[in-house]
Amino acid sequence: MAKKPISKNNQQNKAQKETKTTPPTTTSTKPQTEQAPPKKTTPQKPTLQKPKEKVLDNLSILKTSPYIQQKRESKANQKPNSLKELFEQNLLSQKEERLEIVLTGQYERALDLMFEADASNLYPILVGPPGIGKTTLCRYYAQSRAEITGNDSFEWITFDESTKPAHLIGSFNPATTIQKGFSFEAFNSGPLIKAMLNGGLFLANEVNRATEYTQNSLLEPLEERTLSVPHIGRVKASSGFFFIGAMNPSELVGTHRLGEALKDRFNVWIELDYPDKKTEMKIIEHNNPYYKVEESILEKIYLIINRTRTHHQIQTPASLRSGIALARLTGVAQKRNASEEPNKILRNLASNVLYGAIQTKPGVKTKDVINNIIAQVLGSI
């Protein structure tokens, strides 16, 4: 009889010890099941969500492109315009185009000469090796000097061994020829006459690219300020015409020498080279808005580029196009790709621009020349 209260007591007490003791083990045991998947997880793929931030495809670049998104922008919920009414919308544009360059060393002293030349009535020339601002610092003397007389007239033309005196002065057009004859509504006029007749600046660029048959035909608009129209007669120049010219140096390829007679008619001449460290920096950094890079990358870009320019075994050294190219395609780069090495993106970058961009002397290798420039400024891999 005395067994049976005990076994009822161990009952209870084994159940009292059952349900005391499950419910710790439990909740010890999910909340290790709960916790485990996310202890497993932690690591949370870093190098999967990095690249995602930083490294960025060819689409999402080429969208975010400044020089792609303004042209998106000025279209946006407008239809398609004609092939004329875009024509004569750049037409417009053109004419209002505000040109910045940048105004200092030999730029400036040069800008200053052909005022001072203009105003004595005097023709200048411009000598200087190619991508260095010639056309540009003309372009910009134009806009200056339509401010001030409030003549907008600028007619230019680059000269080559193709270029003919009828391109200069104009033709006639066969169809309205056969209809009223030689007169003056056949008559197309050329650039030179245009800006003759408007009084206005006429810029003969690479003038030593043509033959002495088509220099000559400057010679009486520049001694006499007159030009003979055949058929027509002859135009005197309106107050106020300017003539500029631009040339190359004679030792390069393609050009011609200069005609004696032709030279004796430019009074004043501006000799511009590669302009110094300072300016050169400045005009990479200013053809360069949209992608900019430090200042540590834009020296090693010019220290690249003017070692072209002291290499003995280059002919033809790299021009200030290739530094803003350079500088371009780096700040694209790093964009792509912020935590890549700035000195891995010039040395892969460098060989791109710099290829087209020199001409070796006969027998030398190009890209030997180029990896000599690199090491030497970067340092070898």
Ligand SMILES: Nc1ncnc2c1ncn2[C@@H]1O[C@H](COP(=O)(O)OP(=O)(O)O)[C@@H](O)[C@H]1O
Given for the second form:
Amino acid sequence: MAKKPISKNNQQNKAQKETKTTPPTTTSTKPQTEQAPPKKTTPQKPTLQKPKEKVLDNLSILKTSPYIQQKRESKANQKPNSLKELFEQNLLSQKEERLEIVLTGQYERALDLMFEADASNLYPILVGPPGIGKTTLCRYYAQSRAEITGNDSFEWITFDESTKPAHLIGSFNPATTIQKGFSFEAFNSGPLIKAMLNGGLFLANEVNRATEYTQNSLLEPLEERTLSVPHIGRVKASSGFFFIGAMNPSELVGTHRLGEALKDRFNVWIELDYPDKKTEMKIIEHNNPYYKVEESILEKIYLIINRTRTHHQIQTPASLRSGIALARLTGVAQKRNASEEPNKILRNLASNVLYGAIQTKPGVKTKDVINNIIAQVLGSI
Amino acid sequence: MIIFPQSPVWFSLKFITAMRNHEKCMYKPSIRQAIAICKLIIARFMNRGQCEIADFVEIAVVTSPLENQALARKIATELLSYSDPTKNRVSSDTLKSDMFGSETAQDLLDELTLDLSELDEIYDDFELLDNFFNELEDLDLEQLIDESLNDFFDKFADQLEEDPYKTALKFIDNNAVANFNQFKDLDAFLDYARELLKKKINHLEPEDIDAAEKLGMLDEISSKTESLKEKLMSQLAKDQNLDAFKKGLEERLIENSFEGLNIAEFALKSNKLNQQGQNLIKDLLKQNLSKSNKNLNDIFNTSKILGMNPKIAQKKLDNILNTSLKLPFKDAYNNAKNFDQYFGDNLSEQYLNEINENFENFNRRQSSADIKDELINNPIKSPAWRKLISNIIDKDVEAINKDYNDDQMIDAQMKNYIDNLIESKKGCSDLSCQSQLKSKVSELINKTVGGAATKDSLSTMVKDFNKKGFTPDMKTIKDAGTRLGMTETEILNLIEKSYKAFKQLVKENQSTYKTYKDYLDQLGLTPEQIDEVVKLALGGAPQKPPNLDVLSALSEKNLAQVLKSAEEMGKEALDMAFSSLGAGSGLDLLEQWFYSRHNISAKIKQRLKEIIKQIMIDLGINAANSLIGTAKSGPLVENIVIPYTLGDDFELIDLEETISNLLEGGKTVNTITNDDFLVSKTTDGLRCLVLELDVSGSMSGNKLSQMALCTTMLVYAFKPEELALTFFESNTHKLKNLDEEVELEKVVDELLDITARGGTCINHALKWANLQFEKKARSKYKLNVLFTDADVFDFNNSLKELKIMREKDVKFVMVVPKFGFSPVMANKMVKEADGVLLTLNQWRDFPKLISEIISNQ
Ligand SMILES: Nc1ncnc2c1ncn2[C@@H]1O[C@H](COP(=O)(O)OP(=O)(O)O)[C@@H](O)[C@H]1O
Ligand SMILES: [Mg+2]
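Return the structure block for the form predicted in complex with the named molecule; the form predicted on its own was the one displayed.
Starting with the chain above, the whole complex follows.
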């Protein structure tokens, strides 16, 4: 069976989604598009059998939840009626929002190196396990760079096995080409061309997952700062063009190797590892802006997450994301149920969060490992 | 003004040379890295206003790919600490001439063995960088401020560009903090410089000779100086008489090698020699090395001056090594080590070998304690190192035995000696050397404990060593105890001590799986003891978490016993025991399964099997994914065409297909849409794999578990409809024909239930395989894999079937366990089928080996 290649639009949407800076609340409010079917007249109501008070409780949380409120406000202001408008509005809000991140230890060092590499036309690559903050750091860098240079062009792509050179360079629309010839009009520029022409920043995320064929199409831009566009000619990068790679360490399952040729083109190898306790706690706290949890709980969250990284039965440990998720959930749960003992709340949530976050070694039951970790950090029940 | 701790250009080139020459360098750096290092040094300086040693190291590290980074850190640090920071500064001369003092950029770049065509471009790059660095070097912030205030520089700006004023300025700047406003005119300024230079006579630096010449001070120096090198050099600069210089140097080299080298270094670094002069001196130094009675120190010092490996012929080198036996060990060893690190050689290893060969003579002269300490604190990874340490220790032990008559005294001395060893072992920086030392210590402990003089000393020693983490062999203790007339209980009590220490660890529940495993490797517990530990691990106080790490480790030693003990403690304990499984690679457990499944009660066997099955499947899928290619993306490809979607590579549009498609559809230019274009894509082709697994008696245990695992991997790498599988011994047991639908999990299930028994008759299985291939005759790729130890009964009959395979274009692979197969029969069979023989050391190698075969079709 042939794999259907991911269309470029799809790719961009994906990138778009990840670039948003708002917390990852699931988008339950679907935008109404022109093609949307007319509203159903009798929506099925779920039957509520919970005691009344409890329900009210939940509602009040909903009312005061900053997440919801934000969404409600934006909904009230915007009332978008086409996908295009929604798209543009989102683009705007993305520009306005100033991303703040925790910048100590390895992150500070990495940022310094990125600046220095940029200044001397060298290309850095960030290497670290998923969720360590590679993408975040690049976004922050793009923003800081824009403040200095006034050029905020930032393009990126996340590679996988099905990414083709055309996804980077762009491609001709065959029908337009037949009608108008191989002209620029018929050409949809890819992100790499955009970044090169704008003299902007290009992030090649998970670059080691690209096939050798696709990796090779990065050689010319990196070596010569030019790129050959078929039928149009060679394009030269405007000054200021900068390229950052990011990848997972190659020993992780499911990743490929970086080709020798491409490897030689990256000149600055920045390794990111799980941050130290203080930094990670800070990051968790930073990403949980609404319902704060107290320091001692934060520490326990960290200990739980960190234990997955030393546990002998775990193959893929939990990332920063899990810690952040756990803190947010705990914050909300505490607010909702203030009388509950914090440890108990944490215990329940931790096992839910960890379940999807870790991968155990062959033959080991995930549940058992999680229980073991929780018992070690929070004591057994 | 010195801005950088080291000349960036020199450092970067030297660094990548050292990296390239280092045997442990995983990824040979290219010249790009040297350029990157220089650029980053600039950037770091601009960014932070300084670039110190730590920055140099960090830059060398981050410009190296991750697998090189540890080595890069080491080499960069050594390079920076090894040479004098003031000596390799960038001078204002150009790169192509002698900006490196004795070592030209040419030398360095030559050493890198670059393509000639690449050289020019690289020179350009470096020249650019070099100029930049020179500018930086000249840029002194204080001076800049001064300059703006000081009219001396304004007044004489033009003259200061020219000699002798330029030289005078540089000399003053390097040697004094002067207030330039004091100089009324240029003569006063020159006089000041000359006066300064006069004061420096007898302590001149190489580059001062040049300054002296420009300032007209050569006569002054040659008459006043008491240092031979200054005298020789100033005369040479004056009259250009190379022969006289050479004669003077030669004499000195003979009289006092060290001083002679000193003169040579001075001359080379002075920048006052032309190419001919430099070559002359270098040749002289090289010749000097080949004279008799030279030693390692000479090699090291000479090569340091030459800036390269003098590459001495082995015969001469042997001589030198031999002569070096007379040197103080520490000097010679460290010089050899530095040499190695610098030039990627193995002099230190050769030196240690030389010592080992002449150990008797050598040892008499030098303090063994000092040598031992030096070796331990400063180890090299080499058998020679281990041998020398071992030699020294043996010798020490011998001496102790000789020096004392009283057995009890010997015990005490030995104990003391071992304690010291254990203590100094901690200072050993290299883990593998440390573990070699540890095994030597263990050996020594066993010997000492085994030869204990009295009951008392036996038990104190055992007790003490236990405390330090060493457990003497039980058998040794037992034998010694018996020899000394201890009762059974007394001996047991003693042995119990190490076991007791282990139990204490288990109780504390602070150690890791790895620690327990190491311990268990040494202890070799009885089933009763395992039972006790299991109960300890699971039966702690109710509030305390169970010690699952120790259970993990125990399970891999004796799974049956662990589960049995846990089962006795009730359901909860058994659950916990199950949850502890799988800490190691999984393979240990798998082996345990094949060894001990018959000793496990039926009730828990089923449950265990589920876990083991999961292990097999996970391992199989893992390996299949990473190497063989998944069932979905097999290694075989075929072309198909599908309609164009946005984002497809334009180049992939298949014109022929598209045109005929357009014509058939009767389309005109204006009605064409993207769908009308056809793109060629690749997809998987048909494959067909037939597996036969030998389950005869000779395959029992480890062989079978390894082979079963390899089978699992293949089962998961291929699609069900591509795969057929059978077991065979005297009979064949077909598990799955090609056209049969069987769940793969069932296949694994069967694999786990195999019992090795019966003889080996291969003929029927092969016949069946050929039938399978018949069915899928259209498959492009036919692969037959036979897992066996080739201990075949019906050898002659089987050849016929193998021949058919060859004729039918079936790729035949025979996989045998590396240890324990019949090579003669295996080779004959493989030859007959024109196939491949895979000897498997361990299952981990299998995916790589088999995928090579598959992709080589
Ligand atoms: N330095 C940081 N400061 C604040 N939040 C961070 C930082 N690093 C990572 N995070 C958070 O961790 C999560 C994962 O980071 P991400 O950049 O997506 O990781 P990666 O790209 O390495 O997979 C994000 O939610 C991000 O907000
Ligand atoms: Mg990411």
